[in-house]
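Presented as structure tokens, the chain that follows is alone, the form predicted alone.
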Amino acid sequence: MKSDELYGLLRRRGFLWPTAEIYGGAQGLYDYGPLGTALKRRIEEAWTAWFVGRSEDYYRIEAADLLPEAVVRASGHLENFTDPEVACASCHSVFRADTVLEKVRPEGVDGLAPAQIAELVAERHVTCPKCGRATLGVPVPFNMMFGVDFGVTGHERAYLRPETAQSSYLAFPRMWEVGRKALPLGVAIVGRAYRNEIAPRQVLFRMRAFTQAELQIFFDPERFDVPIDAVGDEVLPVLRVPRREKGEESPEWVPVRELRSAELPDFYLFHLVHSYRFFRDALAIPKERIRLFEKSSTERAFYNRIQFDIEVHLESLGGYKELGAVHYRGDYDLSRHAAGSGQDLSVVTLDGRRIVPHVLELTFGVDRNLWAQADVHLGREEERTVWKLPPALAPVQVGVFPLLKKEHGAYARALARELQAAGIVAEYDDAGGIGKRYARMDEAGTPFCLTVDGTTLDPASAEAGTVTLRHRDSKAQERVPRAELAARIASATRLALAPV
């Protein structure tokens, strides 16, 4: 589907809509409705189980959204958290430089100086997206953080956090004390981040308030042992820098054992595999639509030593889009915060060495991945629109219907309550014909529907006490005894975790 069509369907079904919609909406801000909230929470829970649950030394915390100015100064965000913007001298519209250059430079403009961007605009005869004139000016840096007055007098300054990661670095010394005082130590946060985007666009992809899921793994670079042999035969769809420089855009499938090198250490590759498998297995993204996009030294974030973006080809947005990443940040973060705070953030390892831990960051955009689930799994099949969500992510796991409201409604309601008591998200629906009810559940991504009918309630029938179980993807139907339903549905909607 096209982006507008997909967004229209999500809005109609109440998954999401613009913030302050009755006032015309607020650019770059969206609210989630009941189904959207449930799907978003399922994605967050799946991410937490997959990444945080892999180690008894990994923890999830919740931190404040506001950060004192001293924190963002030490982290480098006051100086470096900028996007170049270009303005049209004719219509005075302002755009992100990477937006106006995306057709001639799809890899972005990270690392390019304003003069280099201006040269690209001139050489490629890039025109204003709004008025069509070639009057775009020299880019100027624009800091994307939201600053707020802080304290009673308002003379102090604070910022809405531009990423959740900083809160993990601030929490490290406390987590070291309450944890096992051993490395690796993982600190995860799933929460809001805020960026004053120059030109929010593509619905959930360029937002001013969005949800990140990030795991910061603090480790000893000399002693970070991982079971690399267990994933050595995994074949990854990588797009390395040398192939990109030749103009290649499609990934090359390379076994992990062939990627092992000094520039791609084992601990990095192991977690790259784990992240790739999350997209392929937990989110059910076809592997042919995934690529692991290596950023060069001039393209990657200023704090990164190694960076692969996890990209998925999205038809609604016309190409590959970043949905997550694996960043090797070295000791940059703890060293900067140690200098900024005056606190010693080094630790003593089990073998007696004092080190400043390095950081491996696994980052994931929750809102973007919700959109990706719609792009990849929501579509039309003949006469129906069906969202083939992975069952573990479905906002509603089973719809429960009476064939006839008067005759079968009480039994169906009791069955729905029974399933809910067993921890299954069941929704009772008796509005309209059975076909329309199936259609509503198909659009919402509900993997199963149960129908109570005359046979269910007929004591003389050999199938008394059974209900019709309908499978969303195949539309196949079968009779299942009531006593077996909870176990069947719970098993089919459980997230299958990869071995580690």
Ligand code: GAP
Contents of the next structure:
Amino acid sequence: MKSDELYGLLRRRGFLWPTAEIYGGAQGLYDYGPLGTALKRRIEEAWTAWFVGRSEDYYRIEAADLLPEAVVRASGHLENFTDPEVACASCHSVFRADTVLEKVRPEGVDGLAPAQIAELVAERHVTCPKCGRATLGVPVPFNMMFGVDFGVTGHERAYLRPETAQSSYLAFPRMWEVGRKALPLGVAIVGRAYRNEIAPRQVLFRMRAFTQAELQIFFDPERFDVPIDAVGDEVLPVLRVPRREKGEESPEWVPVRELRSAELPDFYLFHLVHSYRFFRDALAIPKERIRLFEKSSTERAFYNRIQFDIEVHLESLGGYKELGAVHYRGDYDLSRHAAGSGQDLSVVTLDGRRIVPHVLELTFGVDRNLWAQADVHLGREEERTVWKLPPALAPVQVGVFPLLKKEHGAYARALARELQAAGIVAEYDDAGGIGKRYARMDEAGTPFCLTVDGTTLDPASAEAGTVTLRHRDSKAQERVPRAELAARIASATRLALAPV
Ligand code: GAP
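Instead of the form predicted alone shown above, give the structure for the form predicted in complex with glycyl-adenosine-5'-phosphate, please.
Whole complex next, starting from this chain.
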């Protein structure tokens, strides 16, 4: 579906809408309604189970959204967290440089100096996207953090965190103390990050307040054992720098064992596979739509030594889009915070070496992935609109309907309550014809519907006490005894976690 159509549907069904909608909205800010909130939670829970729940040394924490200035100074964000901004001298509109150059340089402007961007603008006769005049200026760096006054005197400055990662680095010494004093140690945060994007657009794709799920794995660079042989045969869709430089855009399928090298150490590859499998298996993104996009040394974020973005081809946004990444950040973060805070952030390993741990970061954008679920799994099929969400992500797991409200309503309500008590999200609905009710559930991604009818309540029937279970994807129907329903639905909506 096109972006507008998808957004229209999500808005109409109350999944999400612009913040302050009655005031005309606020660029780059969105609120989630009940279905959107539930779906987002499920994605966050799936991410947590996949990445954090599988090691006894990985923990999820919560931390403040505001960071004192000293933190973002030490982290390098005050100096480096910038995007080039281009202003038009005629109409005074301001744009991100990559937006202005979208048509002539679709791969973006990462790694280009302001002078090179200005040269491209002049050479290719790029005009202002708003007024059409050739009066675009030289790009200037624009810091994307939101700074706020902190305290009552207004002398102190704080910043809304630009990435959740920083809070995990600040937590490291405390987590070392309360944990097992051994590496690797994982610290995860699922929470808001804030960026004053120059050109917020594409709904959930470039927001000013968004949710990240990020796991920081602190490890000993001389010793990070991973079961690489267990994933050696996995074939990954990679687009590496040398092929990109030849103008290739499609990934090639390469077995992990052939990617092993000094450049791509085992610990990195193992976690790249684990992340790729999350997209393919837990989020059910067809593997043909995934691309692992290697960033070159000039394109990588300023803190990274190795970076592959996990991209998914999104029809609604017209191409591959970054939804997550695997970042090898070296000792950048703890060294910078040790220098900034004056605290010793080194630790002693079990074999007695004093080291500053390195960081492997697995980062994931929750909002972008919610959008991707709609892009990939929501569509029209014959006469219906159906969202074939992976059952483990469905906001509502089962719709419960009486065929006739008067006759079967009380039984259906009691059944819905019974399922809710068993931990299943069941929604009772008796409004309109049965076809309309199915249609509403199909659009919301509900994998199962149950209908209570005359047979259910007829003591003389051989099928008394059974209800019709309807499967969303196939529309197939079967009669199932009431006593079996909770177990059937619980097992079909559980996230399948393959062993690591
Ligand atoms: N801690 C590393 C980090 O923040 P990033 O590539 O800047 O790296 C990580 O962001 C993820 O956060 C991205 O892959 C994307 O999914 C999400 N993200 C980044 N900026 C975003 C924005 N403006 N709106 C929505 N999601 C965003």
